[in-house]
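First, one chain by itself: the form predicted alone, in structure tokens.
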Amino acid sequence: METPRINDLSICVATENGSGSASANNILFKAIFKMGIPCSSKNMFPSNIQGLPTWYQIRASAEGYFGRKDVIDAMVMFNDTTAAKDIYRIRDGGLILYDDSTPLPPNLKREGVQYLGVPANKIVQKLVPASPLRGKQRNMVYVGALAYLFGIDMETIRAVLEDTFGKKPVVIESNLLCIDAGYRHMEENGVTQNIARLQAIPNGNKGKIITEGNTAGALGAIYGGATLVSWYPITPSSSLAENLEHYLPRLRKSNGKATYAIIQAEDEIAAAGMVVGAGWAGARSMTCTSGPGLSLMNETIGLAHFAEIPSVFFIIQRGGPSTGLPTRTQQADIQLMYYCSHGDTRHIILIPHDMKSCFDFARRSFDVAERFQTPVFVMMDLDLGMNLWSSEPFRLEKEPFDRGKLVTAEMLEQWEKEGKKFRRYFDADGDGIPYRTIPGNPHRHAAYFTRGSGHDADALYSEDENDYKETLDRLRRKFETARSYVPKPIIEMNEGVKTGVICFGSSYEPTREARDRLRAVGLKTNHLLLRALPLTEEVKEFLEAHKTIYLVEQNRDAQMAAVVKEEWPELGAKIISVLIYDGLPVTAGEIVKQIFNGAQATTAEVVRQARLRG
């Protein structure tokens, strides 16, 4: 019989989406939270309101790894439709908690793992009359059994409760009668179990806070001065538009009188387009989409780019191609949006990992967009975005706005005076940056006309070769100067390793935890976390500094490695891509998994080539 560990469980609850599982899910995992304990939590989710499967996978760490877990310690068996799966998604020796009101078919029965049984159908139909909210209720039944089982109290469930229904008494205690059933049943009917135990840690999460990448995003935006928003509704990006439409309200009026607008457009065309001309007419612009969205989108961009118009996308990526899964993860729309539009483009892409670079990166895209004069991406993913992480609280720093090369009426009448004249795409500093001016400027040569078509410097229209050509190598330069304005990688070096990972956005966590558990084993690495593109001349020093790069992202086809390459050809042969694109959170093991082949490979390479040579 094991030993139970302490703070290190993965529960995985399989319901069908629409039967209220979602809220007794977030009472468990803010329970093991409020306990102090380091947690996660994945929701896995169909694309459907109700009736498909879902599943939700709580990690507890006491090691503070929050990535998924490779194996499932416990599984809370919901759901008829998936059961006969479910069985062996748990790992040996593993747990299934199941509703015993009825007697469990032979087929649903496996060695190797241990069965518990709680009549829940029972349970609540004693204890709650006949209405939807009956089976909703069975979910708390659940919920009740596995804080016995695993040592989470009645008053913290109780406390958790309190802070979501606060206002709301007989929810509480509706939901708490059915969660004590559950605990007492266990209880009294002496059922343990030998995988681990929850143990409160005194001030272990004392000041975080736990929220979605969304919800980061959309306060890092407000506070970044977004005046307009608009969009239209896409999963996983719509909850940051909610979240704009929540929180805007009470932090952007002014004597009473709203300072901003959202546009539900009546598709991502238009939504791309109102963010443009809001952005040309200096406004703070934004929109969130997906990868279908920004399909759509492609044009506007295009155009924001070539006539230098400041606009902010957030882009919450999906499975795809195609509808492809919708509600599923992946890092798979990264060259649609380094290259989005057709033509010569290439765009700025800010890169968050956390819940304070959600924040911090959605505050700060609005100054690189109007300091380069250009669309600028924030790029996220359905992971980052829609699930719950743990957070130190977000900070404003109080730096003013950086409206880049905004030109005032003032200081046009200074050029006059000094005999220099305001032309709108001339690069007047080397940096491929022009100056501009808004609509409002009531200098009389503050004016310009924007146009999508060939120009020169005084945004004259220009089908002139040498123009054209000017123009473009202008817009370069500008791309260039970006490299070393975007956030810097985070690097991580030790002296004497030359084996290297880079990874970027919500691949950081699981790669945190397979470095810790190489680490273990003898293989040391040096790490850097990507945070923006243009790529710095940190990254290049990176490749330069190690035989062998190891590049997680999650996508099929390596598009961040093609980037790199592209790049940096003669340095190039130096990464092998860790490719993972199931739909699902990235998990430590897969990414130890396919180093440790790539490692295997690269060693028989070398020994060939010195048979080869000898």
The other form holds:
Amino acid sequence: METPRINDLSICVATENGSGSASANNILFKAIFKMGIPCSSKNMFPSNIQGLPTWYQIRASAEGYFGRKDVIDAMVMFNDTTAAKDIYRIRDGGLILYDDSTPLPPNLKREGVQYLGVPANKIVQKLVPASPLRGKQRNMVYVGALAYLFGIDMETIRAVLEDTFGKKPVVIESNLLCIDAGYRHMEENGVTQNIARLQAIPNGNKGKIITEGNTAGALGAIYGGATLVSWYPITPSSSLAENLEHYLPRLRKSNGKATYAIIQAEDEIAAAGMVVGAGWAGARSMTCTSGPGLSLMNETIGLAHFAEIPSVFFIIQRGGPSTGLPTRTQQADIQLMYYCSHGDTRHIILIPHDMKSCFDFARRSFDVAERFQTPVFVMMDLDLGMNLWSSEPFRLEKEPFDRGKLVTAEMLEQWEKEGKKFRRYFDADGDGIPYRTIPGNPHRHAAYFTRGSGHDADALYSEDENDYKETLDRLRRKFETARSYVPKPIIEMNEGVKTGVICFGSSYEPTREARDRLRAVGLKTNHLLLRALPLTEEVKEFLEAHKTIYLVEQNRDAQMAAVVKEEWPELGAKIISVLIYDGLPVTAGEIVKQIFNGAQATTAEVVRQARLRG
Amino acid sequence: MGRRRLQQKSSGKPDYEDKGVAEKKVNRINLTEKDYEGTPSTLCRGCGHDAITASVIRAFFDSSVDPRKVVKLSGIGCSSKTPAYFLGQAFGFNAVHGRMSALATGANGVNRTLIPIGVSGDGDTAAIGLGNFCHMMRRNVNITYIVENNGVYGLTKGQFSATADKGSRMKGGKLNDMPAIDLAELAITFGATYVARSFSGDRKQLAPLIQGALAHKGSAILDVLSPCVTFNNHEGSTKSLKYIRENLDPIQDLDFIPYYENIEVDYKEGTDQEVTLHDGSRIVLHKLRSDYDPSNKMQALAAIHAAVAEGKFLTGLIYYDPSRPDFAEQMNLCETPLAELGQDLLQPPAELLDEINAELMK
Ligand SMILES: Cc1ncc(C[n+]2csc(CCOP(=O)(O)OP(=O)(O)O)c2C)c(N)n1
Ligand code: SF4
Ligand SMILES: [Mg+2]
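After the form predicted alone, can we look at the form predicted in complex with the partner chain?
Then the entire complex follows, led off by the chain already shown.
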């Protein structure tokens, strides 16, 4: 018999999508959150609307780890089509909750796990009148059963229902009926388990919010002054645009009129075109998409790079290609962003790793775009964008927008008095960044003609080889200037430690956990959280300071490592890549395993322990 | 009733450099026609596109448009180079092949006080950019959109374009056996609200049509036949200068009267029709076909079809619908152009963020 662990549990709910389980899972997750227990959830869903398998994994972690847990303690086996596999997803000694309205088929029996039944079908047949709703309410039964088994009280459940369906008492009551029936069934039959208990932590999550990166990004963009949004639906980026559609009317009205334009474009080529047109005309403009959309935007982004037009591109990465795994997470478009488009191009990429940085970087992306007069990427992924994360609330840093070297008519007037001329593509300050006017500027010297790279410093048409080379060299200088402007990495150094770990984006959370586990078995590491490209000086120093560096990324080809190696080939040679690319949110165990493999320092048993801990 | 050019000196003289050519004709804002020119053309001598540029210059001059309020947009092609050759004092953007529609939609969305003029080619519009073009019209984005239609890709040296007529031959003899996309028909179908066709060599018709397009709020599409003298001007081509000239089929002669001119017109009963444009300007149509009514969509489409069947080019103001609001209007935008809003209006107060935080705590 195990002794139940307190507030350390992972539950996986296996259902079909479109069966109404999303609502049930949400209630379960929010109930645990409401109890004050640190928790996270990962939705592993198919690219389909109804009838395909979906898994929702909830983790409660007293230690506050939010990455996907390696092991599953309890499985809600509510999908017959995947059940035969699902029973092997859980750990030895784990628990399977199934619908025992009908007997368990022999092929679904497995040794070493505990089966608990709840007659969900029978319960809803009794409680819910025959209607399409009945099937959905079946999922509420497992919520009740789990609540009883792990110690979520019905008061908490009711409170969550009220938060969720506040204005619909009928919905609250009908859900509650089924949840309560599941709860009481377990109670009356004296069903117990010894895996884990959930115990409320008073004020544990006080002041915390639950949100997704796509909400955070949308809000950040709005607070950053996003003015024109053009987008084309694609998972997992659509919900960012939909959040903008949701919040913009509420946040950005002046006398009942919109201070923004949001346009659902006919394709990503048009979306990029509109964004660049608006950026050229002087507004903060953005789009959001994922890999396939970014492919279509390539040409326009290249033009914006050479014509030096501020524009922001949120890329929520997923498994490629177009008919790939659109609902799975990846960091495999790093190079597609970094080198986006033809010609010698390099782009600025901001890389948030949690909800707060999704908000902050989204807000700041417009400053960066205007400062450098260039397309800027905000690199996210499905795990960050679409999964629920608990977080400190968003906070608005009160700072003025950085409009960069934007020249007004008054400034031109002044310049003229000083005998200074406006030259659109002239590097007056030596930082590679020229001065910019926008259409509508009435000064007689404001206007210029925009074209790709075939121009001289005065924006006049030129195919002169020296002009062209100067344009390319200046753009490179500009990129170098960006190194000291983009967000710096966050670094953790420990005395005498010679092993470094670098990660970025959604790998941060599992990497943090992995490092704790490694420390617990004696392998101390330093850490660098990469938050932007171009690579900054601090990254170089970190590489120099360590003997071995593990670089964690979610793709097969070590794309970020390649960027580092391109920059500093010799230092790059120290990198051992930790590559995770199965499309699922990263687990700490996988990182631990690969780091140990790299270190080849210990026995398989230690690896196993470190993987399974926590 | 030819073109009128007012010579009055208006007040509100813009602060352009002194031209020192007092005897030159100036328009209402004190500019000469020369002030509407751009850098010298680099196109082939005799190219139809240059003639269109001259009409564009004439139209802007005649309408006394302040160049500093104009934005010029284009895609890629010989035609798309032309915005550099007119209105040197206006902002211009020579963008990506076929994507002018999208860029214009973005630019117009954030500053609808600017007057957008776009120049594109038949390759740019009818092939690579066709989808975006259709959607721009579907939205009724405010723009004067000129397609300089020569039936070939000029800049890439003479391949057929999607507006090459069935039965037309390439310079090397190759026969085009695909039906042509008729841009006027397409424009009407997809929701453009001002649709005209003209010929580069007919400034008398083209310039007022451009003036009308500038006065119209919405997608104004001008399909302008414009011979490519280098790659598509031979015997056997249906877009040669000679062939076009011989097969023009104008539906009206027209005059443009700007909103600021208070001119009474003597109408000929039955054959003259006045069309009032959004800014109060008027186009007077002297009908060459007494029964043609440009507000009748089905008639317009039927007339285009009939002309195509006869191998003719229907020209004039083919279709006009003043009733549809333009895209910027549909979006319920605030008065100030979005591009000119400051942080005070662009950044919501922090209290609203706190409100949202509180909602996300549940
Ligand atoms: C994406 C892309 N594909 C191909 C080209 C090459 N290209 C340049 S102009 C042009 C055709 C232009 O034809 P049209 O629009 O009819 O203009 P014209 O030169 O005839 O005036 C092509 C195919 C390009 N610039 N970009
Ligand atoms: S190639 Fe044809 S379209 Fe291009 S400039 Fe010469 S004549 Fe004009
Ligand atoms: Mg052409």
